[in-house]
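One chain comes next, on its own, written out as structure tokens in the form predicted alone.
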Amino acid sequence: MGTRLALYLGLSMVAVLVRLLWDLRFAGPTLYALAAVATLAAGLWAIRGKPLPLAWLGLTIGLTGAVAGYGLPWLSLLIPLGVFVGYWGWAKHVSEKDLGAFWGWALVWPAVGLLLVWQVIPAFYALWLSFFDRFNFIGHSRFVGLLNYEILLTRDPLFWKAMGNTFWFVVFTVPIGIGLATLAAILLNEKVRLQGLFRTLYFLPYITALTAAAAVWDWIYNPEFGFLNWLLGTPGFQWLSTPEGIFARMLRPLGINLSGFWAGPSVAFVAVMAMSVWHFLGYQVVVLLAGLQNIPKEYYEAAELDGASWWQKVRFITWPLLSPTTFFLFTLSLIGAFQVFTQVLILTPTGGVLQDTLTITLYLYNKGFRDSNFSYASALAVVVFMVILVLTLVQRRVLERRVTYEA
């Protein structure tokens, strides 16, 4: 088995370096024609002669692989002679807990990688372009400091609707959606006939890519022959074009007339929300009935003995033991609500009359992809990034304490 893996592993190492060096036509039919000879004649030696672990032949493969994907082809060439040179110089010298750590990095690397470029590093180059003058990659743009915090923060009414706006949704969308989601996942954990079908229907929403189910929504809300005013008897009501509070709207009758902020949020947005809530109920439900499977029936059965209620038991078993996974949940929902943007993209794609469904991370694409001034949407970003750092170790410290991790 050893020495078939070997051989195959040899193959593949010569089929990669032989792929590579296909692509170097610049290097000239000469230096091609030694350098395949030589790749082949390294193929043939490291299958006959075994000179490394069959470990360390795999990561010269993946390696070789990995950077080639880069668009590195001459980088992969020197990849096996540093892995040959670090077997031979470290390797055989270090002990086998430092062995250990070196192969536990060499597994994790692409991800670290993948990350450090795709994350990290974008995220320190847009604190950068946040300190210059309309950075555009065409024209010339000056340094400016701190100019597009200052605008941002105290001459951007804009961006206070923006965030208002955002508030609004993060206030409605996270405790609704948990609160729905909770519900759902401990009817959906009791026996009940048809469970699988309840529970695959539950989970479909999620599925389905959210700029269709955006598409879906906007025929249910539309004016003229949408299915949500056929089934409320209201012809006609324009769902995602009126700027109305909610508030403002549900407190008339009453006599009581609200305005501004306290209008709360645009009956608009709020079928905005709604549409949101609905998409994401069944990755919540999927969460929390994995919590919910966690919990040991002894403790349900103990609590049947003494005559609890069915009401008590969610009370005093499940709500606590479920706790961890509703505090996780509570803080990816929080920071996925304040990154909402595509649903309200599509459903209402100029922010709304008024511009009562703009959202922050909405004005920041209009400001880098439709005025092209990448440094104040990098400004944006910035300050998206602060809110949401400070909302989560402010949520971190006051409800962390309220979760019972143990039984």
Partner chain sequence: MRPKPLRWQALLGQAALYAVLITGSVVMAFPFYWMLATSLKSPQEAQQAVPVWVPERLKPANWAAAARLGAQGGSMWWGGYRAGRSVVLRIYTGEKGLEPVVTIPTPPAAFSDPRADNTRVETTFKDGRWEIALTNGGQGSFRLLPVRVYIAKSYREFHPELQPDSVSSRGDNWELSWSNLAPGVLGYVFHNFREAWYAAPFGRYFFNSFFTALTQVLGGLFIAAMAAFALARIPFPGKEFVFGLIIATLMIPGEVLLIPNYILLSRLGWLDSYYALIVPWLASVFGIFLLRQFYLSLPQDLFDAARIDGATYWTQLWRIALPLSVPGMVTYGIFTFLGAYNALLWPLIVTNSPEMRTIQLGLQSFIGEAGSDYGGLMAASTLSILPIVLGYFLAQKQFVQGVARSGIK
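Residue numbers count along the first chain shown, from 1. Computed from a predicted model, the values in this text were never measured in an experiment. Throughout, rigid core stands for the largest set of C-alpha atoms superposing within 1.5 Å between the two forms. What changes on going to the form predicted together with its partner chain:
Annotation for residue 334: C-alpha shift under 2 angstroms between the two forms, rigid core superposed.
In the core-superposed comparison between the two forms, the C-alpha atom of residue 101 has shifted by at least 2 angstroms.
Having gone through the form predicted alone, I am curious about the other one (the form predicted together with its partner chain); can you provide its structure?
Below you will find a single chain and nothing else.
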């Protein structure tokens, strides 16, 4: 009986889904009618032998919703309503197990439906779209197989530029950010006066919207009257539009000339990175502080009895016991850093001089929504998905072995 109910609910969900798909011209009306009939059949099966008036009423409402929803989309909402009315007429005659089946599906289906419609199916749709030629709503688009990927990976220097930039962003911001955050968290965990004030000051940037924060930093980086140039005594220095690589710039006085990828991220991009580290530090500090407070005090007391110094306590107790938290933060920051967008858009709206601050997400945005080349942008998105997936898996493999979990 439980399985039948699950089927009934599942199929009514399918009816709503198909309604949506029909709207999207993915499937013909026939499919929709089929789904409506299937809903009814499953419903009849579910209440077989129990012809209770309310259950029948519910089924009728559900079916009306399914059929009328064909012309008037909002009437599709009658389907779940019918299901519920049907249930009330019928509930008193079912077993505990059936109740579980009914309620289980009734409660998860909004979430599952939304996840399917807005996340799972779109992910596959992106993959499907990436096999077409210049899809942009207008005109006919051709199935071209892997052509977009071929162009992307072999003939698109901007893609590699964006990849390289994003790579540098991850390599610079994640370890530096977590390193600084660990230091700050360990210090903030000591007994200090005004601890609350310090914590608030470190946390405040995180809750500030990136847009507003980037606007301030844009002003701090201003070459003519920005604060940073005044502080460093470098009037007129163009922080946000200097395309020279940071390594190349640092090593040039020593007579070493670097070029291309080895020149490192541009000065402009480093400025963006500094702003990002500043912004996300508070989040990392708070998460690490929570991790620190989970370490039992007894360990420190025991270590003190043995005469351990401050550094030894940090090195042999705090560091290993904090590693699960650090690992979690690392994974999260890695994925977050890979998706950097807002700061770059505000600070260098066009992707910087010579596209030196173009990141993957900005490139995707440009390709999809400025050039209206949705299929090419989809191919880009799929590649990003692959990279993030591989990164996460590799990281889990490599790092998890070194992470000490508490017994």
